[in-house]
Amino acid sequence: MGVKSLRLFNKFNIKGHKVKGSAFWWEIEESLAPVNDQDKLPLDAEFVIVGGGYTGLSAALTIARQGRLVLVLDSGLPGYGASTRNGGICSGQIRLSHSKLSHKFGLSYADEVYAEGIQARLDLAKFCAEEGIECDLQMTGRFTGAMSRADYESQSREAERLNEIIGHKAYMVSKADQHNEIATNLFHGGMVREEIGGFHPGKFFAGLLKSAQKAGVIVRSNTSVQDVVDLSPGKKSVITSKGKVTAGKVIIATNAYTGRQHRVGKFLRCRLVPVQSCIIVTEQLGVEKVKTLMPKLRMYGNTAKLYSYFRPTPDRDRILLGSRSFDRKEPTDRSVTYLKRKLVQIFPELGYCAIDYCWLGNVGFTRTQMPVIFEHNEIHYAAGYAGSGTVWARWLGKKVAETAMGTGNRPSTFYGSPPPALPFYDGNPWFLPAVQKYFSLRDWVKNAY
């Protein structure tokens, strides 16, 4: 499947307006650049990486620049998963607040986790500058609106904790002053974190892929990895749909797109829940209109259990919003209607506007809702970014590569034992509709009082 065919994917009409069921980011020609698949697979590689998204390519680039032979295998088109389906908010967010993380694992660990978030964000900016990747990276800050007075008080305590960690710049905006941040009466004030920003995911992926291939990384698309078998100490046979490759080491970088059809993903998929997210992008509103609604042109979110995130697109003449999905495979008018209602709840004056794009994507969660790096049966894994992969996937791809090579001055805070498996679960999140209904009920109760 090439870029041209992706653009024609699932167009549908809503009240006479045509909606593209494909990612807004794919409109840029280089966002999903085809790779050269004419050559046969090499018989041997020092490292084989399964998954050609941010994690896999970041790991591959790190290894290749140490003079190692690296092969990246993707079952489809590299970058076609979460890497070019996300909303482009570069937060390095942790699902658990600093206070909850402190209560659960201790203050020292919470500080280390949130400090690594700062390090990962700075490294992303440095990487883009050094590689010359023009991806509209702008550290605009993020405003998170409080859905209740209790949420605002909780945010205030969180801001105090975060500001004790070097690199964090958080402050509160009262409800009386929030129109300086966003033209809405929905929130009870909110928190600004200045160290957060956003980028164009498609442009970033294209730049990452170009850097990896320039460094000598071999990338093959439409190559499904079916199994990894031990050959001898330090050698594995990677069995694919296009033949076998002997590998020194193997890294699994499939995250929320770990398939259920082959044995190779079984260990990870029993420990990772793919949660579907859906995103809409409005018709062109004009830069002045967007600035009226979002004066600081930041990234945005809220404190609802069924979280919504939104932002200006990089050209700042449209608005993007993402939240839960009603659909499983392709977007339909049901998801568009639901997300449009979310948008109008924030900005009532956008009731008139049309939606030009709507697409779906998977987000990977572990039971702890924390990213993980681990090793099992001499196979290395990085996964579980919980919706913040624009920062964590590239960073932990780099870190898992260093771990696999035995290099690096400091391991990631997230390196450790494999995450616990979920009982009676093999990658099919059958329980998610019930969980979403529960969260929806909690949001309704919170907003009612």
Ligand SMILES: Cc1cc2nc3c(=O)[nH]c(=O)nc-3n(C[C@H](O)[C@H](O)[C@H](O)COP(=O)(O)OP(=O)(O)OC[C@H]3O[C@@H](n4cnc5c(N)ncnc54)[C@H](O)[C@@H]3O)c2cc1C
The other form holds:
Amino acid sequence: MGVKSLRLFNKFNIKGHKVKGSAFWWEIEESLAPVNDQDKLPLDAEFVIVGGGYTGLSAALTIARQGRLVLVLDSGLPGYGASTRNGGICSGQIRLSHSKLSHKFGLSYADEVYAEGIQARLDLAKFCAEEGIECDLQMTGRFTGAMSRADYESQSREAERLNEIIGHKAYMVSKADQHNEIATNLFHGGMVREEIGGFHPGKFFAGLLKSAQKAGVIVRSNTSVQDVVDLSPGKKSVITSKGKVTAGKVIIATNAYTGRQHRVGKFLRCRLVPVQSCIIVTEQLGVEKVKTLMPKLRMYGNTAKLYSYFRPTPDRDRILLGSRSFDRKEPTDRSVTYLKRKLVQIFPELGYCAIDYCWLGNVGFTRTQMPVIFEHNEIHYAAGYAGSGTVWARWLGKKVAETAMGTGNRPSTFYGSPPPALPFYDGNPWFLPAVQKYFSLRDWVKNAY
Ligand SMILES: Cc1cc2nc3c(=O)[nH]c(=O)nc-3n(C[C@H](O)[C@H](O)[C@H](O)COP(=O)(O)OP(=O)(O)OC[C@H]3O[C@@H](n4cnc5c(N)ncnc54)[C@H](O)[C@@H]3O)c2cc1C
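For comparison with the form predicted on its own, produce the structure of the form predicted together with this ligand.
Complete assembly follows, chain above in first position.
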């Protein structure tokens, strides 16, 4: 698959308007391609990393900066997994609220996790500044609309707790004041978290790739890793679609794109559920219009079980909205219609607007909905960011690299044993449609009363 072909991928018409079935962020595709990409693989490398998204490249950069030889292999084009398909919201949040996390694992663990989120996000900003990555990173704050009065109450309790952890700046906005945040009557007020922001995922990926290659990382695209077998203590053979490479250490960074076709993913795929998320981007609305709808130009979300996230594009000319997907591989008019309806529920006056882009991608969930970083059979893994990988994938990529090099001492709160495998599951999430229907019903019941 060539870079150019991605742009032509799946265009379709809705009411006579052409929708591009490719990510808005791919418009900068030339800078997304690795340099010196060849078919020929080196015979050996100290470290081989499987997967060239944020996790893989961040791990590779960390290792290369220690003067070690590192090879990144990607079955497609690096970055064209989730790393250039996401919404670009940089939260460093996890799925479970602080109160749910403390209830399950204890208060001090919840505090540690939320503190690491702050540390990881600050580290992302520092990294972009140090590397000179211009990716429109801005800490605009995020407003999360409450879908019910009960949600508003529980957000208020959460805000109080979060403010006790250094680095959090959370406050509530009542329904009466909501129009200062967003031009909608849909929500019952909501919570602002000032410290959260967003970036252009494609520009960030391009910068990360450039830094990694400049540090000496070798990147090979269109190279599927099929298996990793032991040769002798401390030596592995990495079997790929283009031949074998001898490796000292191997890191698996395939996350929600682990796939079911190769043995290499077997251990991870029984422990990680790939959930499709779909995004639309409107036609150009004009900066003034976007500012009328989103006066503070923040990142946005809501408290629904079938969560939607939305934001202005970095040029502030369009609105991006993401939520569940009806499709598994390519977007269709069904997903566009569903997401457009979500957009119009928030901003009824956008009923007229056309959708220019629609794409989907996979988000990886572990059973606990928490990211994981672990070692199994001398192979290192980082995965399971549950839709919040813009911060976590880079951070845990760095941490998994430190673990593999033996330089990290309890590198992260997420470091530990492999996550539990899901019963009766081999990587095919056959149960997702039923789960999504259940969540959708719960949202409907909540909004009806
Ligand atoms: C639609 C969508 C919206 C999102 N929105 C947000 C958001 O707003 N904020 C946020 O924080 N996060 C968001 N995310 C999540 C975030 O994008 C991911 O968590 C993050 O990009 C994961 O990076 P990664 O490097 O681990 O995985 P990926 O970027 O998916 O990279 C995995 C790579 O592994 C490669 N691979 C797989 N198998 C093999 C193999 N056998 N051999 C070689 N290579 C292989 C794939 O080709 C792929 O390139 C979103 C995700 C999606 C899909």
